[in-house]
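Next comes just one chain, in structure tokens: the form predicted on its own.
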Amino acid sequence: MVLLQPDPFLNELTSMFEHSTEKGTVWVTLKRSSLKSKVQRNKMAAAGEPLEYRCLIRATNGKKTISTSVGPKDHQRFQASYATILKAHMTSLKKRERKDKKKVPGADKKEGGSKKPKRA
């Protein structure tokens, strides 16, 4: 797994989407991470130091895996670029086939409903 900076990650993600347009899948996962071991986190918590969490983003197409880590300051810019890439490559999605709902016989009829008499 290769840990890239955010901009090269987005470039690689774009190329992964382009290679998988006809056939293939790209999986993207996002996870909160501090990039520190549990021991280091416990020491920081005991010392009263604030712990900065980052967003760990991983992408794979089954053969190649790339990842990046985005801090809170860069998150808005990264998210906007990521959304643009996703919107651009959603065109190769297939329409979902829906099954027709089976109608229950007699469901449309009201059973024994009392009607109000019409006024003359």
Second form
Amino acid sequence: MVLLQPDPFLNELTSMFEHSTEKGTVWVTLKRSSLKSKVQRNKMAAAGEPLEYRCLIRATNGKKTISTSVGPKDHQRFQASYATILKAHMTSLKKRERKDKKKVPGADKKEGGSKKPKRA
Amino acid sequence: MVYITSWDEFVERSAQLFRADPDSTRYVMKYRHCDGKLVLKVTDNKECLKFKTDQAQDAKKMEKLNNIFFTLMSRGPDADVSKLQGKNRQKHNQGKEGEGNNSFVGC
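Next, report the structure of the form predicted in complex with the partner chain; the form predicted on its own has already been given.
Full complex below, order starting with the chain above.
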């Protein structure tokens, strides 16, 4: 398990997506963590120190796992970059064609499309 | 495995699950390019909520959910995500209050 800084993590994540286009999966897990062991946490709670939480992000392609942790200050920037990567790579999902070229009356009436009935 | 069909219900219940137990709740995303499938899972090790899709529009919705989770997890379960969740419904009212109305005054 490789713990990286947010930027190298994003680079590795990108390459993971690129390598798994033909075959394979990419899993990304988000979890809140203080990154401290239970003993340390108990000590800190007993001493009255506020516990600092970070968001732990893990990614794997089944063979390699990478991870990073993001604090409240850098999470905005990280989530913007992360969203960009996802948008760029999730291209195999189906796009719903609302504006159908075929005129099929009554088929898609539920979705309230922008069909204007033309009556000559 | 509990697959939720409604996106809004999935978001609502995931946020609730997280707030109830922030330390053990995790959000997992699985993407298979070869199959064109995306599966989201939120679990606190007791209860599990899943959502699967093959639609590109759900990827956009998932990005918003990612924002919600990032905020909740890094800032804490009490973080204000109402702005993030309410974006779908009230695009014009919320957000930048300082700028006022977008429509030009005085034609």
